[in-house]
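Given next, in structure tokens, is a single chain: the form predicted on its own.
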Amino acid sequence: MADAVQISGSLRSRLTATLIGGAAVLAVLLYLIARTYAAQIAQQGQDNVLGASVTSILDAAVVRDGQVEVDFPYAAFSMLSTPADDRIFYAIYQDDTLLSGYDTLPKAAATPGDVSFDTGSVSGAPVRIATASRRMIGAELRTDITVSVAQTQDSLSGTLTEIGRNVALFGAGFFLLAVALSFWATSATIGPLQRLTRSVMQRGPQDLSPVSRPVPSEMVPLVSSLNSLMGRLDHSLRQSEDFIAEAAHRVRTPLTTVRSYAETTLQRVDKEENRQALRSMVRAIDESSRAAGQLLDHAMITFRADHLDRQPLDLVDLVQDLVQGLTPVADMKDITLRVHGDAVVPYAGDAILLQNAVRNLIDNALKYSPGDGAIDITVKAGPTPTIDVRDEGPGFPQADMARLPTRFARGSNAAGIIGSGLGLTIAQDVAVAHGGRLVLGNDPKGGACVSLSL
């Protein structure tokens, strides 16, 4: 049945993949956000230092004797020192005239009183530029002083690299932790479904009671549908069992009545041709009765095989009861039924099915055994409980032996013998239902041997 189930993936795999994928996306977003925020903070720190340097230079600018003088403060450049020894560039303009500094430093527009920041390059090196302007007023002078200070970003790049590495390690740790939590969450989520599956699988074949253990609210529709299905199945099986029992009674009783009338009429008829017709009728009734009976027996066994009613019993007593019931039939053919083997063979099985199987085996032996013969029935306890039935008939045709246990299969030597081809099928089904098997063979001294092991 498992091969017939169409599988469209695993809920566990889907849930795990979804959680791990979400964790990966969050880890990447965390890395990008943290690195971007760190870059902004680091850049803001550099800008604050550059701004303070520019402001300190502007504060040192004075107008003396109609000229602008700038006395560089020591702290203006010392505050820009970094572990990476970043290079520093500056330029001081009076209006549009370069008073001091690097003429290669890009001149940026500045609003008096504010410090503006820009990014450029000097001699191929990327720099961060801070620019500020102030209007100087003297006795005979009115002019604008613009100061620009630039610093390379080697230290900043190193800092950002280190921050990025640390953030990446943190993100990787977060991702690994999220993966572990994903597996745990998946197991916790799928756990109730697995427990429900084990609960159903551990039930006996006759247990069709509703599932009563608590389940998560999301599983309530599934469990409700399962309970409804088991309820309908239990009702259907009970109806089938009642139908089989009723059908067996209603089919066998009329056929038995018709056979009795045919035999009575046969005793009163003198014409040989009429007597022959009645004999054919009796034979046809016997065949129909046996076929109908065995069909119903097979249906009953098919039903009970999935609902074994195992009870402690003694296989020897079971066989002896059957032999006692079949002895009159054997006596009519002058056949002796003999029981051998252990004195007691205890076993826990379905007595009705076992009786049916052994009865069919003995009945087959009676049909094929010659008169004045014997049928030996051996019951053994070990190594597994086994019932052997041996007759003195022609044995099984070697070419037909493999297919004889199949339904309606009869051997090439069955011509003229009443049968339906279901006896060995019933015996094999009973053996399989009890975890055993049916083995056919021929005795080297002559006759067939059937071994029913449980």
Given for the second form:
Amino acid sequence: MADAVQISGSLRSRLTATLIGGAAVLAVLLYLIARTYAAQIAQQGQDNVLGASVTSILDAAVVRDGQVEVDFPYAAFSMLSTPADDRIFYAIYQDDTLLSGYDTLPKAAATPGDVSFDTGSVSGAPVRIATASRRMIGAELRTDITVSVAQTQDSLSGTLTEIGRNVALFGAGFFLLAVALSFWATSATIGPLQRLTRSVMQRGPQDLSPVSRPVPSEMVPLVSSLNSLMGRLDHSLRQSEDFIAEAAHRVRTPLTTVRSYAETTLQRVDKEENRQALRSMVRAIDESSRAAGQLLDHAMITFRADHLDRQPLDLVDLVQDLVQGLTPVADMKDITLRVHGDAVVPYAGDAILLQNAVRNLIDNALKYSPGDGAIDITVKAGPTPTIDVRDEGPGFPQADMARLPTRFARGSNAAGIIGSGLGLTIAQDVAVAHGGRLVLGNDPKGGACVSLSL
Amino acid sequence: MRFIVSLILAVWAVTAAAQDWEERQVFASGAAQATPLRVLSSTDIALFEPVLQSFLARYPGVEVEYLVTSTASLDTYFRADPDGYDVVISSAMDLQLKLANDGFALRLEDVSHPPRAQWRQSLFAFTTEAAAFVLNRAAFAGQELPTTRQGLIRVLRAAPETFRGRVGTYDIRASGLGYLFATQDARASETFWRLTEVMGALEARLYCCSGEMIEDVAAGRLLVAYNVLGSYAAARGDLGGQIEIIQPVDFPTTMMRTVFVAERTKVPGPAVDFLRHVLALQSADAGEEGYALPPLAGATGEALPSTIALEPALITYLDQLKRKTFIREWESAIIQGP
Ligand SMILES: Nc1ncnc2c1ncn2[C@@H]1O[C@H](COP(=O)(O)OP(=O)(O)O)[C@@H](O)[C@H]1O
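Beyond the form predicted on its own, can we have the form predicted together with the partner chain?
Everything in the complex follows now, all chains and molecules, and the chain you saw is the first one.
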């Protein structure tokens, strides 16, 4: 955990950048296509009007007395009025001679029967030119009339600028929408990854169960390898715990045998030195077997905590039973065990674990308080089910308080008192397994106070 | 006005200039080193002088040379020498529009003018003037006055002997404005041709200009003048007793006098000032009295529907073939000599 993870970029920004980049390219494409298309349509519009104008002039051409007359209608030019007041030019040719109109207009060849379009310029002004021609046949006359009408493109370019502006606005809007969408899409995609991270981070230190919530198919390989990693970890952890339990068990049994032999021998030995030695031996054996017992308990608790066997029970009942069992020990030290609090405290929990925890707390109180006193055990139902154990001893050494519930931690006041440093650890593990906690405190009037809330 | 020293040099160009000017006059406020501004116009000095004076009052540093000629020769002169003039004013909308279309007019993007009264930001209209009948009051005493072309035809037919040789109209071959009125009339109704034939049968006299026609009507040499500029007649307050001006109600033909700054002017600053000044004086809401020319109608609102539109279609009748045909038909109607 402490090792910094090497970072190479970010999925979120890579995804966002790709999406936004794509949207930008699309927006520009949209703009170009719409513009080109609009230009074509606008040009088409102008061509249509120019074509109509040319046709109406050509239609007015008649041969009268061997002379060509072109009495074209007013509409031929009035249809060319535009909002930008475009200039118009025209030319009417009979074969190759200009009959009337502008000689500055470039002469274009035309195929009879249809209108051809071209772009050119008349005295520097760019124009669109429509040209058509028609064969006139009179009495002794056979001639081609060619008509060109040209118009500047101010109105057209005005329209195009306007369309261009609108399309650009449209494209920008499209782009902004796409940006918003890509942010949304990115967080929707990254979401499951973040949820997985959060659920892994929020796990308790003991929780090595596989991830069970459904994940997107792309994340399956990652999650399944994570699950198998955790499974292996869990397995090896359990193996080492099993090993400890096994070891403790194996040590305890022969120790019991050794102890009974030592006791028997003590009866028979008279010499004071030897008795002293034997008593020390018994004490050491007790200490070892107690430690082995607590190791066993601890291993058991670690195991059971993962598979909590919750059963409805009454905490007061549970405490009463324990007190009953411990009264003989207490009597030996002239200590009274008193139970206070609510009459009934129903709770669903693992009875074996809870008994173990409370026994350890009462044990401690007996061990660390002087004889001839009382231990008060208070069981309360609300706001959360709590068991307080209070003695009249010297209390916890202030300096050690924070580390006492860790494994094998013993206080400065523990010298000469049998113990392994696992009692409070067990109580705390049980509390945590039930979703509660263990709080150590000292009574200002003297005496330790341990509160196990569930 | 009072601090302006009006220096008026009336010089009739006789030989010096190649052109024959109807009128030529230099207006200056007497300031030293005044910028010369040549204004080519078809509008008589008498009508335009107040406008010129008010321009000089505002821009004393400009010396205006005002040259008057007929609409048709104005077009010819200007095309022959497009560098020679700075501002061009004419009542022949078609010729003016063709000049602008051919690129002789300067584009003035920042002059704001109603769209119907300008073309391409280069040709600007500043009056609205209708063609009218002008009648001799004495000849029509006690009679009902004709208010339509049909009515006029009836009156003329009823007394051919009275009107023979005493009917006048524009010679459309010589007058650009006359040609514009005639072509627009012909576009509007066939009645124009019937009236022309009736006038031809009465040996109509043909004139180059409105002014002479009005004077002849006032003097009794003419009894009826057709398609005369009503504004000119109205401006002749001195003849008010002798003439009657009638705006035909069947279809009025209304033109707009237009002005533009020459593309190749060497003094664009004063030329544009002049144009702006004319437009401002003539806008309908200027409301100042004393200018002989009628203001631009509907400068703020809708233009009169009958007003000839400023559009490129105006060049239709300027087409050589069409003009030839039109004039041939007109001649055969109006000239029915023996
Ligand atoms: N009731 C108590 N009064 C004073 N100190 C206590 C009490 N209970 C526990 N302690 C202190 O907390 C230490 C850890 O307790 P525990 O985990 O039960 O181990 P041990 O086997 O040493 O009792 C003890 O060594 C002792 O210093």
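Numbering follows the first chain given and starts at 1. Heads up, when I say rigid core I mean the largest set of C-alphas that superpose within 1.5 Å between the two forms. Please read these numbers as outputs of a predicted model, since none were measured by experiment.
S.K.: Taking the rigid core as the reference frame, tell me whether D372 has a CA displacement of 2 angstroms or more between these two forms.
M.R.: Yes, the C-alpha moves 2 Å or more.
S.K.: Quick one: once the rigid core is lined up, does G22 have its C-alpha move by 2 Å or more between these two forms?
M.R.: False for G22: its C-alpha shift is below 2 Å.
S.K.: For A132, does the CA position differ by 2 Å or more between these two forms when the superposition is done on the rigid core?
M.R.: No, shifts by less than 2 Å.
S.K.: Core-aligned, what's the Cα displacement of I387 between these two forms in Å?
M.R.: Shift of I387 at C-alpha, rigid core superposed: 23.0 Å.
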